[in-house]
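The chain below stands alone, shown as structure tokens; this is the form predicted on its own.
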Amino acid sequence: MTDAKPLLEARQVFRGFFGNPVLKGVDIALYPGRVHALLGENGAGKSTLINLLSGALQPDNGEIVIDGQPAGRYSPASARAAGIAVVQQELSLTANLSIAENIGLGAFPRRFGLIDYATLHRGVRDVCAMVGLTEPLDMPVADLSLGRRQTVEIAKALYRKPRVLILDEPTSSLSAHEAGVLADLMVTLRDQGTALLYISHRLNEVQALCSHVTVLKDGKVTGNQSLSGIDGEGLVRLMVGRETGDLFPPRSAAQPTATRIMVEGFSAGAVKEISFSGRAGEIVGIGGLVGQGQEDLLLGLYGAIPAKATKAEISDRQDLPRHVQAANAAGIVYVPADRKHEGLVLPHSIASNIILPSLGRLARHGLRDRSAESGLIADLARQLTIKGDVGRPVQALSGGNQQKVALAKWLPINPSILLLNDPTRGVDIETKREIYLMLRNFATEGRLVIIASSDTPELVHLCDRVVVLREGRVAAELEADAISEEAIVGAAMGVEQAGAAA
């Protein structure tokens, strides 16, 4: 490594938006054969730096350097030509195109001016084998789960055989098995001389895969060093600039009370005739490998997809909600995993997003009550520490603050049941702490909180009870001291007596 030269660098780059400085003299150098971590809380400037390195943005000052030479008029096309590929956290796939078409998009082999699908499929098969993608190549991406779409995004980057690969939260939607395949692939690419930049809030992955780290805080580099000898707490201190204390709030000593949900013989999507219950005052986790029915369970309870049950009691009603409006009326709300496409209206303001579900409730004589709306918006923004002008587009917020808005918009209807799908996906540690505390408070107030999560430690340390699904059925139900990472993963993988693990 001592004789190697960086393949890609940012030298003293500055970048701001609307007069607000985001990056303030940042340096980073990516070397061949090294996995380099980029850490920082949401809003620290990571996404802006990635966009500069990939040519999507231009620096206000400073320069991007490729193979020791200034990039000059740098663009995504010139980045691709230089062998630089990015796997963005927010997917860039085209839903109505096939897996093969998405992977080869922009680099289609052609014959007589037309796409040569035979050649495309041959090249795509090799990449799909690398990432463990086994679905038919002509399957539309729209038919895939979020985790499998993430895998297609990774394959799309690898199809161009990059010299520099930037991975932004690549495992946020992947199962444990898929994340393991990616980890093995990263080691292979590293050993082949690829430079990798790895962005993740999962510090165990950073420690396992990366040898060097750059840490951003408030747009400045606060750490740039080897990871040798740094533990997880040390990484957190670099990110937040202080000791962090406990990430998860303590479980409530009070016993859960009235049953909020009880279903028997419940089926929805991939979920097959399960029995499930949840009580006021508890946080119930839904675990398992990606695509085992966790999302369908939430959507079925919410009335968003067809569901049936031999017996159902939900919010004092003796049947399942048949549509979303009925669920909301019964005090049931849902926060999706894909907040940008399903949970928020990105071009609209923070205020508009917060107030959207409550417009009818706040109206007076059929007209909007602007005064009541303003008061409610200000109260929720303060309660969830959403800072700054609420007239800004919600797309201008960091991922963590966007997630707060996705949660906040439901609070005015005073829900008794909250269904949350991966609520901290791609969220920094400090915002995770705020969300965890908020969810525990919801439960303490007598609500039922149900969380489907791909983050196993989240299930272990936050939830009062964890239900593990495998192939659409309940593989284990764990309580109190029986909840452990080993028990959850064992049940998800079909290991016998997994629930007995301590």
Given for the second form:
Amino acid sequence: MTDAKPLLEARQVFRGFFGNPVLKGVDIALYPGRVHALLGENGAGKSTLINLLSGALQPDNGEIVIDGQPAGRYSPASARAAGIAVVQQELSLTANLSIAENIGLGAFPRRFGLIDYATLHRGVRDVCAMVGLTEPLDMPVADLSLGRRQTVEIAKALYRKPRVLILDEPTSSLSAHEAGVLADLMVTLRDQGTALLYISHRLNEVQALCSHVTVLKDGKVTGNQSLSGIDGEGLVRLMVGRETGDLFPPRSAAQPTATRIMVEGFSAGAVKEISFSGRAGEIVGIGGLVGQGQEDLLLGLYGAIPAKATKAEISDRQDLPRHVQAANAAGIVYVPADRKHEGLVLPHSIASNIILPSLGRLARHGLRDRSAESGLIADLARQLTIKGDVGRPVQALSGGNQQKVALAKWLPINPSILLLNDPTRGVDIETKREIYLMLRNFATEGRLVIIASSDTPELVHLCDRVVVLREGRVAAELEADAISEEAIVGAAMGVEQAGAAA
Amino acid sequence: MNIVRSIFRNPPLLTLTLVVAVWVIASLTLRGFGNYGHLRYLLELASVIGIAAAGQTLVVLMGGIDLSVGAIITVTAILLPLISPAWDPTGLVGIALALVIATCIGLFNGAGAAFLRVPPIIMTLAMATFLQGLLVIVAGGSAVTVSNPAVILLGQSRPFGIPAGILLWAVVSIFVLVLIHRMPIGARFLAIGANPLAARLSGVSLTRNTLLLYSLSGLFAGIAGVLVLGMNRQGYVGIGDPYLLTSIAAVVLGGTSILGGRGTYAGTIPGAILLVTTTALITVVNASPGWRSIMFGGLILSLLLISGRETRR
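Having seen the form predicted on its own, I'd like the form predicted together with the partner chain now, please.
Entire complex below, previous chain first.
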């Protein structure tokens, strides 16, 4: 295996953006029949390296080598011709086209200049079977959940029968079951001699699937070695360059006090007539497979989608907030999962994003008070360790820093209830720790924190209480010692668990 | 070199530089162009476009477009003489009534966009068509002559030698610039323009701001209508038509992103002047109306290409 020649290599590649170096002389070699892990915190340069390998970007210096030959003028088209396929972290599907059309897009079989749908469906059916896609092939992608779309994305890459397959955080939106299918698939491909590059923030997946690892830190390779004999701690040490200690803050001894949220017969979107409550001082986790109503529960409580309840008490009010402004006025804030589309105004500066909810409050005589605003912004940036110039557009920030901005903007209104949807998705470990600590402090200060998460360890170690949703209903409510990965996953999958009070 | 680059990076400054360059070159080469009287006349013409484009700038910043600007100008210019009450010697009541009507038309546009979820481009186009039909019925195709003293004063008087229209434009400019850059609502418009979903989840009310936005656009179109009427002394069906495309062109020339979320009225001001200047130059070289339109289109396209402003999104 190791004496084979690498299919795809980057040799001493450099790449910068606007004079800001991102990759500083990186080497990586992908061999056939090996699953290679690429690790690194956000902003370490992983995405840039993938873009170089797939021809989407050109290196400033250094070269891309395919089958031992320098690639020369390398473009996405020549990468495809060389059998290199990428499953993007950002979904690149066309919502209105069908599953089959999306998978075949750009490589349609033709007959008399028209798309040959019969041949297309035959080819597509094969790859769909491989990835476990059972939906009808002519179904529009718009009707699929996020996890299923990711699966289509994987099928699309496979349709081209790649020799090199690059997977950029493919499991971040997949359910446990879908992730399992993907893992089996990767093993099959590996045994068939495909070279795989796997990027993930989930270390247990990396350990289970990969045999070799390249670690990036600040645009340099800090580790390039076999994975055998390295445990999770060791991997984290390679990534952050020091001992990590515990990721999760200890639970506080203080008992939760007054009830802040109490709803009965609550329905919103996919959520059907559930009862839910939360008290000041606790962190309540909402778990379940992807798309079981977790997001709709938060949005309904936030007044962002229509919701109804037979009985509702939300911080001294006797009804649900009817719109977002009413929720904000009642001290409820929401941090969405999709930072780029829902959480932040990307082209605008850090400062304008942070100040957006506080604009009206800080204005005097109808005019904005610039000095009060910049004071507040500087304060929040310091408090949340958002580094650098606050005049930069947020799209220039790493995922972790973007998430801090999305959180920071709510602090000035002193919220009593925080609703967070997957706040650590695509966030590096160091920032994760900061966010966990911040959330725990919020709870200790007497706020109610409700967090929906697809990351089960997060629910287990961070939350005081976990509500598992399944098909829009409460499948289990776990407390204290009853919270375990097994109990959460079991309830999410519909497996009967002893000791779980439904 | 650095100065040149920073000018190219800053669309309002680029447009302003272009206006100054065109004025200087034309003054040196064309007899009579550089006269104070001629330049003042150009600014006076630009003031109508500039005021109509004030509302358009706000709408485009928030990611919409208002195709009823021309129709609202016409409505104001035709209805004002008809509704000015005879018992009011100043004529201010008539102006106020006309502006209220213009604002209400805008509010209607906003309501359609906010409550019925009709895309602004369709809503305002339908409104324009509707108003045009209504005007043909009301005015019957004949011109209406204005006798309202305040309107005539606005169109004809020159305090300190400066036409009142230019002064009105200056007041509107200051108000709009303050609104965009110094008032919370300006920041909210921009946030909605760049990402409506994120803005809504951040507690910015889409409904309220949409209503306000289109009302403002209607109001500014109404003000432009009053000014046009004063300058022409007559209102007729079609009087506002030239101002629809020029208002959008002035916004785009000024570097405001047609996709919303980025831009400023500071660019629209030189944009409006540039449009009027180009028209004047084309008239001087005796080009036919066909060529005039072709040159307009070419100018807008080339300016967009020079600054490459839409590529970096």
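For clarity, a rigid core is taken as the largest C-alpha set superposing within 1.5 Å between two forms. Positions refer to the first chain, counted from 1. Quick caveat, the model's predicted, so the values are computed rather than measured.
- Once the rigid core is overlaid between these two forms, residue 208 does not reach a Cα shift of 2 Å, moving by less than that.
- With the core held fixed, residue 121 shows a CA shift of 2 Å or greater between these two forms.
- The rigid-core alignment places the CA of residue 136 2 Å or more apart between these two forms.
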